[in-house]
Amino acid sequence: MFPSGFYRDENDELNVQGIKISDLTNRFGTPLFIYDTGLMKERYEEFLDTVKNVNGNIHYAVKANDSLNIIKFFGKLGSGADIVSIGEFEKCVAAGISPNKMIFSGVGKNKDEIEIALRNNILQFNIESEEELNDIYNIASKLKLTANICLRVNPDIAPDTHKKISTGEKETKFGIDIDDVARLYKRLYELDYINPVGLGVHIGSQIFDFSFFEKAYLDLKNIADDLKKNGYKVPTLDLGGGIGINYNSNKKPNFITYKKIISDIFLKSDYQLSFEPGRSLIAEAGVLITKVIRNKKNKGKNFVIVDAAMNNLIRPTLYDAYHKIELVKDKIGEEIVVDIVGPICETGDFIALNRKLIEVKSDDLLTIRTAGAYASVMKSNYNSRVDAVEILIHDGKSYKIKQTDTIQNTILKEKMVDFNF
């Protein structure tokens, strides 16, 4: 039996299920992905402690990491999906989840998009707006299909998280306005082929104080439970997701507070819940290995240049995103203050500024953890850059799950026009 995790041996080197990373590098090479399935499962199945006394319903929210093997190890557990096109529904149907284990979400559907959902008798639509309620309804009576409707209600609520990955106030375009909410509710009933499943709300990623999920989560339930009072039907409330991921040490998510509030909530309801984790799942069962190419020193400031870059790990950019960094094979020497950059021609390309790291040198190894979540889902091909190599370990065996292109391949998708002058 293997440890979950990334943990070290005797002599100070990373390994996974009884692995050293080193070795994964050696065969597979840099820059690496190795997502762990011990500790996907370790995580999911504490998630599914959180929620159980609650009757709550997984559905793990595929826009975090899309690769098919880890879409399908959380479907193997149990775990229906959240998804925000369609090509992750016809990613999580390639990888074994039925349509009526699966959330629509997203404030875009397309028309095309909307058809091939309802074909496919997909759970649920969480719609945004009533404008995609006259498009779904509008297909939906053409096709004679019923849709099911959960209206994502926007309660307002600015927590305390990343501007960017907030999406619970009125100045994002995310979700209806609560004050709309109970007349669009009862405008479900007056529509044929729409059949009203519910509510739902989601207020944003990484939150780490939990009062204000308490309180979109009182919101939710008072607005339903005036809706009950009133002769509505409102069999399902959709909580979303968003517990925060501790990047800057190997915490675990706080499930035990998250599990007292809902609890206190709805403990005593007969709702059906909902609950779409993603980065909590994920994000700490990835790294990033990547390796030191060399150190620079310019007027003072030393950078250490890897292989790894802004095309395979956006967030640092994107976000001023943390990620704790270590290196592989840990060892003595002096700690100096650097920047770890990759190779991309934009000063935005890098893994951290000013950090504290022992010396490195040319071919030495650096883990950047916690990167399972929105790292390679969000990758590029920038500067010509091919993508990362991406492996999961499980039982003790490593699998390279997805097949990388080689520069050749990028060049051969693209079709050369003859120019005559």
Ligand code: LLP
Second form
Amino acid sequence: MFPSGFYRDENDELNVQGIKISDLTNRFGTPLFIYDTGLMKERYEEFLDTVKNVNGNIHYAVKANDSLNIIKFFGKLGSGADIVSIGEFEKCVAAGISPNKMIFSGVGKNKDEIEIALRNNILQFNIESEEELNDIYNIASKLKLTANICLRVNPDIAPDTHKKISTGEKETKFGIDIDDVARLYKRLYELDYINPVGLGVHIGSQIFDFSFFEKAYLDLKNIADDLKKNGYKVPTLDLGGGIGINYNSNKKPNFITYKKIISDIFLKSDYQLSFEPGRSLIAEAGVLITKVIRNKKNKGKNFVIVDAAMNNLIRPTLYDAYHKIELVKDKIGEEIVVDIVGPICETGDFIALNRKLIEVKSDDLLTIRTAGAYASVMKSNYNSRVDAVEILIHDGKSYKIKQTDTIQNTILKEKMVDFNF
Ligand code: LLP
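Show the form predicted in complex with this ligand, please, the one above being the form predicted alone.
In what comes next, the whole complex appears, and the chain from above leads the way.
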């Protein structure tokens, strides 16, 4: 048995499930995303253990990584899905997840999306406004189909995370004002074709101070308990995702503290709980391997120019995010401070700034760690760059999980009209 995840062999070279990373780059090229199903399974099972004594269901937040085979893998382990578009819906169906295990989240579901979800008996809609309720009601009554509705609460909580991924404050576009929730929940009861199933909350992503979760969950439970006292049924509470993961160390996500918090709040209650973890299931199971193109010095500043760029991993420039970077084959040498940058023509195109790294040379391979979540899924083709190859390692074998376009394919797709300018 090999250790789960990416580990060093006796020659200090990075391996996964007994395969050398350099063998994989020889075969598939760079930049290359590699995912380890061993670590995915480990994290999924740990999460399951975290939520099982509070009657919790897992709905993998597909947005973290919507690769068909990754969704399929979590689906096979028993996961449902948290989706935010009909695109994600179709991918989950193709990956074998039944619509009756899907939660449809998101602030901007359009009318076509609502209709498709209804016709397919989706488990529930987590709705974010009274206006959205009105749209769903109109469509459901026209189709004579019942919509299961959960109200996403905006508890006006600002967790300890980057402003762009904080979703629990009243200034953000997310959720229904906490003071309006009870009134709206009662209104659900007045509408035909609307079946109230509960309340939900998701205050943001990459959260480490779990007291914010605690406060949000207590707020949610208080409203639900009050509604129940007044004779309304509130069968489920959806607690969202958001558990932070450690980008700069190999420490696991803190499922232990999370378990304690949810057990303290919910163990004695009879709510069916749903969880929507994304990052904590998949981030650590992925790496992005990149090759050094060349070094460059400019007035004493050192740049390492690599073949991965912001189109492969936008997190550093978008959220000032830190990703650990290591040589695939460790070597002894002097550490210098470098900016690790891509070939894209923007100053914002960087993977790491002011990073200590052993001096590298052209063709050395670097591992960008913790690139399983919100990495490839946020890719673009800026600068006419083609997608990186993605492979999954399962049972000691490597599988390419995406067909990537060559630039010739891309050109063909755009030759729809032959203008004779
Ligand atoms: N549920 C809802 C309603 C969400 O909006 C999200 C994430 C999740 C669950 C999953 O949260 P997680 O467990 O992954 O924290 N691109 C950003 C992260 C955006 C998160 C969006 N919503 C990043 O790279 O950090």
